[in-house]
Amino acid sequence: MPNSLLDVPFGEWGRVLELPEKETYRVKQIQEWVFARRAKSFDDMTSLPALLRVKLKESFSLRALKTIGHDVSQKDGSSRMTFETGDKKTFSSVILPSRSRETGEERLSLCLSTQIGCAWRCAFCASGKVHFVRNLFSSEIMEQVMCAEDVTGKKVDSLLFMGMGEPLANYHHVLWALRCLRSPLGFGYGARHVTVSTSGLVPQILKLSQESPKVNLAVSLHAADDETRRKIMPKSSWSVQQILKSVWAYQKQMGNVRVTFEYVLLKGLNDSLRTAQRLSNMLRGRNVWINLIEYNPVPGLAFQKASRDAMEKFEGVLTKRGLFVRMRKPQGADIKAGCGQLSY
């Protein structure tokens, strides 16, 4: 594959394109263009000279992700973008829109994928029904944001890293691609704009802690004991206490930022009273949101959402205790583009 312009870091923009020290200005410039302009090529860079766009052309590639799919949800509006790669692999990454309380507009999140498949295998996603093929480049988790906003014509105002794959095993490429969506040198995203979602990696969790930007941080917990978790999730390698600890280590390390714990409600396996109260014991007086997600439905896996009743209950011991809770409204279930249901 070519070797793409965003893969590298700013600082050293200039010494791969061998700019004297007079013209290190261009780099400035470059930045507007592709980030600022959102330029889909080199070619469009007018107010660079001719000889610096050839050598541009011949280094580096700018747009490598083909969008090749675009499927919109008639019932929501949430739409599945289909990517190919350079390597002709395909992704697939998803719009949600929704309305801002204060305002009335329109506002776009991005679910970003970090892999091509995953290999965390969680029990009831179809995302680990998906053979892990590589990571994806810090370019490629860029670019869907630049494709995202060419299909729709509209900004894209927040990033959840909640895509296929698991982030946090691609560290390296989703660290840059954090401080280039949070750099005003880049795209320019506020903190609390970006979430980065992980089912638990706790090493990660805790270097991400002193190497991020500050970002929100999404937790993807799913049981308040151990013996759960490992059926649900049993490639995680870690007790819950484990990665709480981590997790408010980060939250320290960030200034107290938001941490939202993920929990899908999954009928008889995690969705009793009794485990309602053991997860408010374990999260109350925290700086915390508490998302219930209802299960969606994956061929061939045997697990089933939980009543409306439950979800009711579970949410009512949450809230009594004093935690913030979203059940989170299903969206794009009819385009397979639900939570837990991306894969190819």
Given for the second form:
Amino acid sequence: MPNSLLDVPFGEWGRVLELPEKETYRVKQIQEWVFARRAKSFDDMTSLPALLRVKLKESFSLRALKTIGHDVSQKDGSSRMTFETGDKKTFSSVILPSRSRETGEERLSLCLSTQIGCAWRCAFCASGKVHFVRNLFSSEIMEQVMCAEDVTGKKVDSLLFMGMGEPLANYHHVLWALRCLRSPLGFGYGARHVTVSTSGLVPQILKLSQESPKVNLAVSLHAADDETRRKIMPKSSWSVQQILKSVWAYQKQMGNVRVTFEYVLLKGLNDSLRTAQRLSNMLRGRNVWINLIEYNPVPGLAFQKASRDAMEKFEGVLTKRGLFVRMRKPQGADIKAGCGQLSY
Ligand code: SAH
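Having seen the form predicted on its own, please provide the structure of the form predicted together with S-adenosyl-L-homocysteine (SAH).
Next comes the full complex, and the chain you just saw is listed first.
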């Protein structure tokens, strides 16, 4: 597989292309072609000297990811793209359309994958059931954005690192992708339009708070006590309190960014009123949102979604105590693109 130019930090482009000092402005030109004009090949970069284009072509790839499938949900318009990597592996990401409440305009969110397979093995998730294959490169993470643009003919408004994989277990590649996605010289996404979701890797949350540009954080909490969490997320060795502490540190370091706690409601496991009270005691008074997620059934797994009544009561406890809660509508379940349904 040729190296992708997108995996090389901007500061090194001049060196790897052996540009003489007086030609370092070429870096800016290439960035413009790649990001502002979304060139699909080095041949498209017609303002560059032919020799430089040859050099780029010989040394790097630009678009290595092939979109080999695009299934659209008949129910809600969400869609699942399937990709093939340079080494012939496949994985998916999900496009989620929504309407802006203020303007009525359509907005697109992209639910990106960061790994092929997932080693985190959350008991209720389809991604945790398949073998872990490999980390995605930064380029493969970012190219999902370009592929979504090609498929829809529209700009993607917000990016959710909520597809297959545990983003913070692929820390190095995710960090460069975040820098490039946020950089005005790269994709130029605003801080509020990028959200990284993690199952709660404490050391990496702390590292991210020091090293990443500002991005929203989402934490898949799913339990209010350690015993329940260990049952459904057996690989997570951090206590709920340790996770919360790292989240508050992240929030402080990032200037009070939005933190969301994701909470899949599972019948008989984490959906009781007592649990809701416990959760609200832990989170009240903080600048957080809680996303209550309806469980998407995964074939072969015995979990059941909480009843509508239990979900509403759970939500009631949280909102009564002043917490911001959203009940996430299930999307894409008919095309196996719902939360926790991504496999490969
Ligand atoms: N590994 C990261 C990114 C995945 S995000 C993380 O855990 O945050 C995917 C979200 O969907 C997570 O909150 C995950 O816990 C949730 N999820 C997993 N399986 C699900 C299922 N079957 N139904 C609903 N949500 C699920």
